[in-house]
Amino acid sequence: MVYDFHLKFEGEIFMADAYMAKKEDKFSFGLWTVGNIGRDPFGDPTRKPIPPTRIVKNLSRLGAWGINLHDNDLVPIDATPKGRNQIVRDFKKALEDHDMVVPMATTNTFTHPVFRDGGFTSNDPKVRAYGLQKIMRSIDLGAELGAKIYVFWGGREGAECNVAKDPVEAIKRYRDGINYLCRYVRDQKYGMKFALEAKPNEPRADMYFPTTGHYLAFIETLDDPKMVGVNPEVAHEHMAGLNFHHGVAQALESGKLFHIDLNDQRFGRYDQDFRFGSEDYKSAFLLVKLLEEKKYRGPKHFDAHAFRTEDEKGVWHFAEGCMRTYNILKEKVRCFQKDPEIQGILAEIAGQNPEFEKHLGKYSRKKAQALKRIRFDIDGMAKKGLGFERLDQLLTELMLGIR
């Protein structure tokens, strides 16, 4: 690949080539991601806040399609109605001027101390009532900006002192809150869908819905399960040591992948939100392969942030890197699909004993009786190697660039 270093803005040079993001890629970022100021539990901010309108402009120049927000990323929690309206007007103008959209919105129910024991699941009904009020106003803002997906991340919906809150009652409260807001959205005719985002822990010691699978089960208990799906995040599943692309596959198979958060994470650590594909290349490849082959057409949202070591220039290189890595891996997927040796092994794996397909699938009494009469030579069946070692090595070589 020959790079043409001609894309410039604000004194910086960015890579313009076949891997540069385009609007049709449907890449999005959050105001809180590129707007992250480098604060952590042990250190003060290392960067100044970036105005939302500049975030919109610069992301658009890098080829991004969308910008997402929590309510208070854009509008301070204590803004007056007049101040709120001016902020929203300026933001909408920036979106229009730079051909950007707001595909998703969400609410911050975790920063203010009032939510220290949860929004939906707090033992205090007054807190739960305020949480619903705040979310309804945030839904209104999202609808005003055109968002059709609304994400719920229960950042404080959990516990440290597990005897202080009945977990069964907490789950019921969460269900009541989601049901209430589903009805609110339908009543307002916003046409939104909800996506629930799991995380095993942090900032709480334990979360009530720690994995995507927990939420997929919970959704079926709602009054309107068709309206609600999931928003899996790479880092959150890796924190629990889980295989992310398997969780995404389950969400896809059940028709519940409404949104997805892309980043990276070292297994077993705190929530790191690294640049997409920066840690586990194979996992990132498998995820991109799954999304592309199963024709996922929803937003591809980068819920990550630049290292605390970076200034604002580093922030834009971080954003560029997320999108480029996805497109580089997308090209690797095409190489995988065209590699004759790889495809030959896959064809052999898929073509084993096709005559037995007639015994599988939908049950019938006749099929069951016929299957019970078959004598299987299980020792003979177990002797043949499956070729997975060779296949995995070929994938490694493709990823390392020598195929």
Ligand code: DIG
Second form
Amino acid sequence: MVYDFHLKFEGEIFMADAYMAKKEDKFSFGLWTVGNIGRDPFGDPTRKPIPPTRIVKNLSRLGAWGINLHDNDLVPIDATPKGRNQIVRDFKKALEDHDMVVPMATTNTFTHPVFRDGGFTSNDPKVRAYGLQKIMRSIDLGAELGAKIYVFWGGREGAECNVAKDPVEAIKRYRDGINYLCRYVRDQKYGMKFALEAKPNEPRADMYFPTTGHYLAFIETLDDPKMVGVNPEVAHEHMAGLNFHHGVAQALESGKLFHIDLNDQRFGRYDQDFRFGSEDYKSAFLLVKLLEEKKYRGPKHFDAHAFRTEDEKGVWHFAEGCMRTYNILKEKVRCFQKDPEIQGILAEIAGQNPEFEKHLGKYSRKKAQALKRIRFDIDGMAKKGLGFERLDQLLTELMLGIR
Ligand code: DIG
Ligand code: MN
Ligand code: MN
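With the form predicted alone done, generate the form predicted in complex with the ligand in the same format.
And the full complex, kicking off with our chain again.
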């Protein structure tokens, strides 16, 4: 690939070609993603923290559009009101200077030990009350920065000792918390929507609402379900052993895909939050194909971080890689849609037995009686192969770059 020109900063060369991120791609990163300092449960940090204003500048130079944050990614939990306001002023200036927006905000209700047994679902009403206070203040911060999507990831909402908490009571407490905050946002006229993010485990042994499907069911039990959607994350659904783009399809189909956390993850592992598309190219292709074909126009947030092995330059290559891979896969989707052999097979699949469509769809007594009279030759129907091997091989060859 001959690059039109190179983007040079931080002493590094970044690729500036047809796949480089542009603002209209609506790629976003959380402060905590490129700001990840490489600490893990078995090792100390390998990187120094990057100041939020520098994150804003460099992500913008790489073509990113938005920056997301937990309250304490920007404002220390013990900041004074004066200190908080100065930090917010400086951050707002950096956003303006570098043409970046804050599409989404969220609260850190998982780091401080006070949340060791959860926020919303804690057995201690004092902790639940503090959690509501912290989230309201964080929502205020998000609103001040222009965020229109507010994410809830219940990092500590779960259990190790399952007899210590009634799981039904835990669900009721979570619902009370979300209902309360929906009313708060309406009261404040912030015009925000909520996006609930599932994860099956880690840091808790088992987390409540472990998958996006659990949240889709939960949302319908809320006082104000229209205001609440989901924020599925690749890594979290993979941790649960699920097909990610199927879950996203269900969220899209029900109008509940309010946000999405893109990264990558090997099945059966802890939450790896790898660079988007770096592990499972085929799943990433299927996801990009779904989002592009269904015209998802929300933020594309990379909730991921660089390998612990990297220095800051590696962090920027990580960020560049997330966005480039999305755009490269978008190009692969275009090739798939234009490939005559692939499209020929798909047309054949779509065009089977059109005369039977009239028996499907909405019920009527007349249709049911007519359908019950039909004699189906099911052995004859099962004889012809479906040609999926050829189709899947064509996809493989397209992904491997020989089509
Ligand atoms: C982790 O996957 C979670 C938290 O980082 C945050 O609350 C949420 C926002 O995308 N993702
Ligand atoms: Mn994750
Ligand atoms: Mn996430």
